[in-house]
Every structure is written in structure tokens, then in C-alpha cells.
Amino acid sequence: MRNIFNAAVLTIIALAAPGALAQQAVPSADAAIAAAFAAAPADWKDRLTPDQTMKVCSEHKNHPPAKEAEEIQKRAQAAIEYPADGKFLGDWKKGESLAQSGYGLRFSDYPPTRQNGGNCYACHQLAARELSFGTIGPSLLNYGKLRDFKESEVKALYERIYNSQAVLPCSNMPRFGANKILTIDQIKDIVALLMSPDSPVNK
């Protein structure tokens, strides 16, 4: 844990420090992060190496030039995997359970003992009855109702959850499908949570 803390501190210094100090801090932060996860399982190693999209987003502090933003969107859109049955709505009750679960991808969740959750409540309000929710993302109250439950909106939502960067380059939202955080069926269940008339989201 101390190594992880040190890596975080160095990363903050690198982001905050001007000029030469930042240039010196970044390599140190990279080395500290690598050292902190030296004993990580083999299937975690790729998480320490940013892909092309993340490199561009980091380089431009999430505000890439128009041409590069367009390339990110095209790349993300082209890689979306759609349901084999062509249906985008799953079970909203399962979706609600997933949205309220923060399990998965934490060091304490390894080896995994159950399916990952979406952790949606950490960034969004999902139902009027909720008393505690994150505000990094917009409220999702009445999400489907505000879009008249249109089929085109259902598909668009699936794409946004699968890889939000297909819609908004350098989005802070996790790339749930692209990074295999959630399965296609799980994404369908969360789509149902937001787009089903019977869901508490739309009550």
C-alpha cells in the first residue's frame, strides 16, 4: 500500500509541477507505479501500459485536437461488439443490481469471486429514492422517459456504455465493454435499467 501511495503522490506532483520539475517527476511516477505493481498477476500487466487512445488523452489533458478526437471516436466506434441476437434490452432488475455494485478490478477483488459491477451510483443518480450518489456524471433520472424510450436511443446508450469514447473522446466514463469490465449481457441489463418504463430510473 505504501508503494501505491508513493506512486499516487508522485503522479500528483507530476501533474501539478511546472516545467523541469514536471519532466523529472513523470519518469519517477512511472517507475514508482511499475514498482508498486511488480508482483501483480500477469493479466494485470496491460493495465500499466496505456493504449493509443489513453496516450493521446493524457498528452492533451483530455482535450485532444479535432483531428485526433475524430480518430478516437472512429476507432472506438469500429471496435464496438453488438449483441449476437440484435437485442439491446436485458433485465432491468439485474441492471439495477449491477449499477449498485462496486465490485471488480480492485486489488482486493483478486482473484474474483463474482461478476464485476458497474459502480454506476458512484458517478450518477439513478433513482429518486437514492440519498447518496456521485455527481461526477450527470443525473440519470428519467433517462428513458426523456428520450421517449426510442429504439434509436436504446442502441445509442448501449454504444455509450460499451465505449463512451465512441461518443465523447477522452470521456472519463469507464470503457465497460471495450475493456471487458462488463459482458455484453451485463451491458444490456444496464441499458434496460435506464430505458425500461418499469425501471425505478423512469418512475
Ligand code: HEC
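Numbering follows the first chain given and starts at 1. By rigid core we mean the largest C-alpha set that fits within 1.5 Å across both forms. Remember, it's a predicted structure, so these values are computed and weren't measured experimentally. What changes on going to the form predicted together with the ligand:
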Given for the second form:
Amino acid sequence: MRNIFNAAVLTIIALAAPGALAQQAVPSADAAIAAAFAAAPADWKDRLTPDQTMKVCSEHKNHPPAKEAEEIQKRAQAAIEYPADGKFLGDWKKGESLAQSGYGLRFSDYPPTRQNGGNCYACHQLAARELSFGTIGPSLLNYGKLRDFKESEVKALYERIYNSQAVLPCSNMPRFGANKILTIDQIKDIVALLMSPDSPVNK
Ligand code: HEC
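Here we have the form predicted alone; I need the corresponding form predicted together with the ligand.
Every chain and every other molecule in the complex is listed next, the one we just looked at coming first.
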């Protein structure tokens, strides 16, 4: 009975003062996140502070006005680094292991002992034979085949993975190249996974 009463009182408080509760939650969440990444290297710790793009996206709940959306996109596009050899297709087999690997940037990954993964399967379906995948992002099954393996699509995909904000402002996808989660060569391997006719994504 007492528990029910307490729950009812808490519900009333929560309904009456959601703003006050939310305000209290923010500093403790920030502190908890900072504490969880205490062992992170100094050059990565900057990522605990939202950058300009994240600030604008948070402020507008991921729907910024057109002018600000355009600024995000332009800024992201201008900072894309392209492969020195001008080639966008790497090794799809390496790309498949990167897509499978969720290693890297977690609070338990410091100091790092191996390369970061792309964790693509956490959010996307890719190869048909892999039955375990998340659905936050759209299915990427037959990605290259559906686009006729076009060269322009290969380049567009590199840019999307390098920095998704260059294509879709306030995208929910990690900015793999821009945030140095993956190297340029690793991004090429992932592009190959989606864009090679012989990759399991297109079978
Ligand atoms: C945290 C979840 C998440 C991860 C991890 C993730 N993505 Fe995404 N991705 C998304 C979401 C969500 C979208 C669509 C909307 C958006 O960008 O917010 C998307 C969109 C895409 C698109 C565009 C699809 C289309 O139909 O135009 C491609 C291509 C893509 N992701 C590839 C990848 C690859 C390759 C990886 C791994 C290196 C990856 N994603 C990792 C969430 C993720």
C-alpha cells in the first residue's frame, strides 16, 4: 500500500514539474558521462563537449531551420578528406569484419588494444546471411546492386560514411571519418562491402 502511495506521489511530482526534474538530471548526467570516460585519452575527451553541429541539432531537436541545416551540411562537406589515390573501393572482406565489430570508443575500450570497428550491424541490415542486426537505420541489403554500382554513388557513399552530416543535417549516424572513428582506408573497405558486386551485401 505504501509503495503504491509513494509511486502515486512520485507520478504527481513528475507530472507537475517535468521541467524541474529535467533540469536536475542534466548536470548529473554530464558528470556521470565525464566520470565514465575518465581513462579516455585527452584528444578524445573533447568529444564529451558537444560541437557546433550537435549544439544546433539539440537546440532544434534535429530539425534545424533551412539556413542552419545548410550551414551544417556545408561545414561537413568542406572538411571531408578524400583518399590520396582517388580510389574509393577497398577490400570488402575487411569491410565485413569492420561492419561486425563494435569495438572502440566505449568507456571500457581505454587504453585501446585494437582497431575501432564501424558497428554497422548494430543499426543496419547488410549481408543477407547475417541474421543479427539493428533497425535504427535503413536496410543496406543490395545497396550497390540497387544503385547499379555507379561511380557517383560510390563517391557519395564514401562521403556519407566519412560524415553523414554532409548529406543529412542532424543525421543520427556516427561521423566515422570526421571524428576519426575509422581511417580513410577503413572507410574504403566499408564502401567496398556495400558497393562491390561480389560482396555478400549484393548477393
Ligand atoms: C548508431 C546507429 C548507426 C550506426 C552505427 C551506423 N548507421 Fe548508418 N544510418 C543510421 C541512420 C539512423 C541512418 C538514416 C537516417 C540518419 O542518417 O539519421 C543511416 C543511414 C545510412 C546510410 C544511407 C542509407 C540510404 O538509404 O540512403 C548508409 C549508406 C549507412 N547508414 C551506412 C552505414 C555504415 C556502412 C555503417 C557502419 C560503418 C553505419 N551506417 C553505421 C544509423 C547508423
